[in-house]
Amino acid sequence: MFVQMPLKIELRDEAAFETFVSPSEQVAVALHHFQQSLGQPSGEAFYLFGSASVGKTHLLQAACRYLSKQGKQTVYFPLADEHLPLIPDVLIGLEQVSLICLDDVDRVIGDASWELALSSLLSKAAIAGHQVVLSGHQPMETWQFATTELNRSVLNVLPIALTPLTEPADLVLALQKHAERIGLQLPKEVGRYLVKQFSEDVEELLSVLQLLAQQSLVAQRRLTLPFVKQVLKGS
């Protein structure tokens, strides 16, 4: 059966497994299993959850990019995006896709129509040997279900709890990985300066890095500490 995709959502350029830094060894092990399972005919389902800026969207889009490069069909839907005309019917037939990623799925928990569509998708994808990856803020055990169908279906979903990066060294490493992906070298001293002066939030730091990358390209300058201070002083 032909699957008609209702809309095309572009993936972030920086969304790749190579640019993700795990906050702990436990998370690293869980995510290694997650990545290794992608594309296998296991029919596994995962739920990545945690507060804002822990990398949920990054990992879902990284998973899509990872399989897309292997020539497999994937789909990513951000369910919290109010600008997209998303209705439960968009899930119909998606079990035929190798990987289905639904971001901020807890936004539709409590809606019976969405829950029935999601339960059906999880069941059919498992039978087809395809994977479903969900993300949200809260643990599944806190969800207020409107249907018994989804309550039963999520018993087979593997949860992975994500936590923010808090160590400055980890934040610097994350910045360096993102800089390397866009062809820049970020010295540790520059990374430490950005973390100390600006933020410990990865998303905010990446916004600063994007600004620096643009100015580096315009000026044809490396990201030295004097150059970075000059750019940020004038921004």
Given for the second form:
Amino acid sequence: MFVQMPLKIELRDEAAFETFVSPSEQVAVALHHFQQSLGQPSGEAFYLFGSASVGKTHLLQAACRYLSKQGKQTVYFPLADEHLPLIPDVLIGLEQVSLICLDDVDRVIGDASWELALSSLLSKAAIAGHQVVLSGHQPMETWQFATTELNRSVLNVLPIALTPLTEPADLVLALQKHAERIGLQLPKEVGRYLVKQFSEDVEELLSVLQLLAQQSLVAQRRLTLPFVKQVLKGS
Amino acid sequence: MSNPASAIWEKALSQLENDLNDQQFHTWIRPLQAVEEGGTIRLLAPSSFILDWVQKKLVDKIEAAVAQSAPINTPEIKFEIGDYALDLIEEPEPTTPQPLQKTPSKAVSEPEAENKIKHNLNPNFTFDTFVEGKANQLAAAAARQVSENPGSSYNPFFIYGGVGLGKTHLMHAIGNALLQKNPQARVVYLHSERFVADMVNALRHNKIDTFKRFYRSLDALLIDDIQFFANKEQSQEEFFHTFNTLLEGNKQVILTSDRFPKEVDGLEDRLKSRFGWGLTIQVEPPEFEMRVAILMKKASEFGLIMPDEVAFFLAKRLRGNVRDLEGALRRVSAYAQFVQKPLSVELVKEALKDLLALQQKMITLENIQKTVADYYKIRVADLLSKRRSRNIARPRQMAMAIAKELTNHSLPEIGDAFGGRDHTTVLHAVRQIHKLREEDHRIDDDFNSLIRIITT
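Other form of same protein, the form predicted together with its partner chain, not the form predicted alone:
Now the full complex is given, and it begins with the chain already shown.
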């Protein structure tokens, strides 16, 4: 009976659990628990937080993809996207969906209407046994709440702190996984070269990989070190 | 299904258990399922997070353990994401084709299909999982009766009380019990906002007759938080007729609200009056013993071993409601899993540090004085003054007793904060309030309400 207005928000192709590299043992355990709990009728809620480029959006979208593959209904809303006409009412009725992912949720903290809508969604989703996954930059304890309702509701939310990848080997592994996802093989030495030449920022490295992937397709060449050097020299 | 782990892997496991510490072994090695195929052992990890970590940190140890278990013809180790059970399903054994069944019983007949309605009931909310205490035992007993004799005297059944006290749980428990007795029963649970949204959509799509037919054909209608109907006249009108039709047909209606029906602003008087026709019952916040019982029960549901001191600590610090307790426990449980440590008060403090810090920030002597003064509609200055009239002295004693209960301040410190009073005055106040709480339920209610206001 209830009709949810669909919004056309595409999930990134590469957003999958398999392409995510955990920066530490504790994060790996937490994310394993997170993935295992998806789709269970537990009504658990999670808050993935950390600085830019730690993979929050990646994990939210991976969770959606993971459950969608099991035939479950999921929804992903980037709350910081200024092109979307998102208002607090967009959350009404979402508890009927198996998984609700709200990216950059700390953007709406401090706005009473959003906080009430979010608090209501969290309690109704818990009753329905459905999951809510939030993401943001700051730990929840630093949030300046405008309402006591949300302040109380977030007690039910499990925080998972994400940190950036700093080990070169992890960055290389992340590149290799992304390359594999698009059907390319990235030798370790090429990965090491890219990490050395560019930054430690995963997003930036992935942009370079995207460029290399396009050139590899055009030139029908593998991602060998000479080829990569040649492409990067020319660009 | 049994795991066909080879004898080699079993031996390797024993070796690894010796080589690694408990945490490493149980977190990373135990979840692996081994499948032997010829000269290879495939180790299936339940998620990429496990697989990655094992490949990054433990490959050498695993390979060494396998080599030690099978020094000759050492099998090759392959790591994959997967599950043994699903692995088998992917490669089904050839089966003899079955003749086509012609029995109509297999097919869903039309009336059956029509009866397939979405109950929206959470199967975990049952009477068995509901923890009873003084605060809710009446509501629970009445709910049981409703589930045994739906549509009879307790109709409508109206439960009211603050958030997170178990109203929704009881409602679902009745719904689940009705379905258990009669799986064909047309039972629907929904939040009042959903009823409104459904109606708006039905109007927009010219389906209001279908909407009316659907809700009026139910055996039991469970609507949560009816205070959200406030000021929505058309929804109230429609709900009024649905309500009447169901009651006339002896169908059960169950409603919840955060306050007594007559106190819900913006609801039509005729609705408020009808809500009072059946049974209206309140659920109250759980007392200390009940909070401990809830924690113990939830812990066992989560598969946690909860030492008494941990339950007492949590129950003492979290006085709000059942939902808060469950939320805190869920967090503690996840944290214990993440760090692979047993539950202890220290671990709880670490897992809930943000919450406890926030609480600590709220529970100051100044805040207690301000809250108590607001509650009794007097000024903070009155509490600190020398005035000894009953209407000032009693709130002052109450504030001192609460300060003793909620803070770690000593009696002299509390006395100092209350206009430089002696510690024996504070001690007298604490004893006096304790005595009065036992004699006069209004004092006890005031004490509990104030504690709740200050701690949540």
